[in-house]
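In structure tokens, one chain follows: the form predicted on its own.
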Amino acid sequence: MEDEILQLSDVTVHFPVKMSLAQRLFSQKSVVHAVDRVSFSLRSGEIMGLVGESGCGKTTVGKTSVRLIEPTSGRIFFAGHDITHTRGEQLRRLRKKMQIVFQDPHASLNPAMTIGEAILHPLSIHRLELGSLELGRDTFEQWAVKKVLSTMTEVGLTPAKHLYYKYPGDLSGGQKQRAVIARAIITEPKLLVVDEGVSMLDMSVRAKILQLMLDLKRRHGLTYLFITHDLATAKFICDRIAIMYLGRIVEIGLARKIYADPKHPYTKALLQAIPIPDPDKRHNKVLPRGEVPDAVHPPAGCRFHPRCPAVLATCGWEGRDFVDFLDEHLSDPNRAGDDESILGPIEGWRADGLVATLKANPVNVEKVVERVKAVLAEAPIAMTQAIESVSGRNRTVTVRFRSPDQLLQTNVQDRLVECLLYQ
């Protein structure tokens, strides 16, 4: 159990943003910060869950782990070997040992191939690594078909001989997922990345597929990286879980301890979002406000701080946080009053790092500074504490924030938490 089969060290994955020729000439190069400096290790025989909202980078981490996506930086180790830059034939041989089950089983299967052909296909690709190269063509096909039928029976695709010649369109969602799992385990891998493996299935089928995965793990000694947005599923199947938010892992530890006593405010929010059937056990929930920020321009410091109910003054406030708050203020007719005539339209404000500015011409600078301070009296206390100064000079109003504290992963009760509350 203590042997590490997979290790990610400061893995970063950025995707370039598509831009027109004019944008490329006059704008800075932009990237989507899909994954930023993610580190974790996965022990042999373990099921580790990667949990978070849609768009947080879970799938990118899973695909990068098995080298379907090239990391921008960082290192990936598999069974003690650095595979970060493995390519060509060496990477193809590695595929036999680590496989992936995708979210949509229907899209994962070639509609022109029968189920039997789809499951047999990996055996043909990895014939050399499977030690069957010396077999003649007829002998290999007989051996492969026999292995496919045995694997189909093992995953519950029965009667195997009948379903072998069926096409994906002839199967139900649960049967297609079993076929995808059979195709993934046919080469006897050590690591299986399961990307939302049950999210597209009916509730009546999910439990059976999860139980199948547990049975296969015990039978074949598999190790799972289990990606899901469903906390209930992760609690059922995972030994450890890592909570992701906007490309970062914010908390990682034993599943039972995280569910019993979550530490990071985002983890608490995720658990509080789970519906409670018993009305007598319901309580007031403290849920995040707003929406997930843009991954092209992620927040400074802690990426959860714009939505965090426990935010501190040192969490990473910046100029755009003030502009966003001012936008909310001006959009509320009950609070805004004549503020827009004094502060100008929100489009006039510019945010650059820790600073927000307004060219006050021809508006009176002193009057704008006075009104900004009045508006900030309604802002979250942490935001007002983070402001270093509000000043007016050369017909420009400037709101400047203090530099945030360095955010580190801290060991808290046998888990790692990335939050200034524990530093």
The other form holds:
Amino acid sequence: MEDEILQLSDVTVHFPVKMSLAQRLFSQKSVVHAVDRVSFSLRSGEIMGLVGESGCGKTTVGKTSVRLIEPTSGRIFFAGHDITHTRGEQLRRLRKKMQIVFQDPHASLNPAMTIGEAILHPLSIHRLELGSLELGRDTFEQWAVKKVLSTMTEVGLTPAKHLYYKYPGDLSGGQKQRAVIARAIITEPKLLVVDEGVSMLDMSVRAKILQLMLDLKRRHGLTYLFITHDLATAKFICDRIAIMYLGRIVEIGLARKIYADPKHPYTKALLQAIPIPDPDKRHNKVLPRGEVPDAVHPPAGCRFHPRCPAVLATCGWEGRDFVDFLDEHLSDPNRAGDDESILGPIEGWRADGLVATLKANPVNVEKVVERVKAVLAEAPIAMTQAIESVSGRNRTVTVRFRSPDQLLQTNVQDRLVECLLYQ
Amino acid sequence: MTEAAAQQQTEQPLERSSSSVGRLLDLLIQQRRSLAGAMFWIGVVVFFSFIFIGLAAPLIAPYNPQSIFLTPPSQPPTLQHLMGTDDLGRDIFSRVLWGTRSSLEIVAIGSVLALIVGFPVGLFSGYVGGWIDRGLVLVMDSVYAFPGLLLAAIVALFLGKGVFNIGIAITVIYVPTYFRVTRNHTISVREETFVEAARALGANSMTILWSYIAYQVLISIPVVFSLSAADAILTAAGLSFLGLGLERPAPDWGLDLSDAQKFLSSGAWWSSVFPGVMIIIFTVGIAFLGEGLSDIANPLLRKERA
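What about the form predicted in complex with its partner chain, after the form predicted on its own?
Then the entire complex follows, led off by the chain already shown.
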């Protein structure tokens, strides 16, 4: 499409896990699944929010979009051109058109450069494309300084001539973020990725910077990819939002529709987590249980299923979920009884994909199978319904799960949701 | 206001604020009463006095350091010969003053060359990383593992005597020091957000390395410079003492010390004490300068980082 500025198609980013030599020799390579098959597109002039908890891969998506991180697979299109494999001089030129603003304005500025030099630097980096040869060095320099001063004034760094020679350490956080924004927009980019751009600022400054971003968008026809963990900020500024969880987009659509009526259980939980400043309005919150799982071994099927309040039997349960369940069961003295002596110790259980196994004394195998079945029957949760069989053969007790249903993005009321509830 | 007046105004840069170097200087002056500050300023005084002595030796030395007085040799200090005369009847005071000059030359050549080699190689190694970095670290570490004086002696043996050759021998010892400090600092600066931001702006590796990383890393150099210079004086004196440094009859602390030690037993203490004292004062002075600077500058570096 003509007016699509940025399009990500099945972008996957895996990071290698740092391992010692011994680990590398004896275990298979493991990777962090930072981003898995993420697709979305940004139309020109739109503000798209990328929302999720920390560690969900939203920053990686942002950096990959502007080619600071190489995608493991998938394709990236910028203004209709495939830029997945652009490199060298071409990539350098491309950077003029897409910029990124990082979370920490102080760390983003070189402490040895004055504010003016820092904002001017993109112009000098791209001086050849900007016509420094035709203009001559002095004329170009004059033009560049004038442009820096006008951009500084535009982003509210006033008086510009006064601040031009200041070092980053002399400025306040809000001023530094304005300087970073000035540096990003001075080459007149089409796309601006804002990675937690206002998270480190005070509330009062935050509102002003957001307003500035909206003004700049209107004046320069910018398109934003706005990455944040803060739902209130996203609601204020975004046209569309994409909710990410553990490297996957779970729901994507118009911001006001998602805020009014979230569909994915994770989105619902996130929105319920926003505090309501009214002590009388307490309602029952159904928040996700436990912690965000390790991205090195993401859960099978829907990645949210182990924490999901609305989980089904077909969401992707597997062997290790049974081991976790058993661990929890055994550590509860009221329910465990003498289960520990028969089913334990928990370290004896091995999970491998859809199965969990326990090496047991051949005499005991039948007893263990009986006890596992009894424990499962007492707990009528989605996971127990996903178990296909519990069997004992030779010296091994095997708990086998059914294969999960295939998870697809489904169109639900003008948005894409990735959840079996809607399939 | 006319347009020209407005133009005038934009071209008038207003007050400059202090850079990190300026801030460091402020801090050094502020902290002159603290232990580290006092050490630094004592070191500065000693260092510049010795530079003055080295430069002005022809003017302040009462005699030619090589001229022999026909009075009996090995005179104790008198008003005529402030530090006495040596076994050949030469004025020790003049020789000690002139010896400052050769020490300074050797240290300057050694430290500057080591900086010129070690700093860019360290920057490059730290920035590119990978197997090139690992290879360079291995080479530098094996040089570093060698006892300094022994290594310098071997190099000096091959190159021969003379100020420049000793300078080179000292360079070889200190290149790994500059390399390590630069490389390690480069690796930490390389991961800073502003370097990634520079990449996002479209800067190429050369620009990133020189405009963004080198300046930051340079801050850690003065400390290394002064600490290795102090060590270099000792090494240079040691080489001369072993007969691998300068050629007789050049005035040199190490050489004079070596010649004088045979007469120590006959009671001629002055011919070995004065060159020795000079070595001690100069070394301790520069070491004070380096230690003081590192104590004061490092918290500053830490604060800038935060």
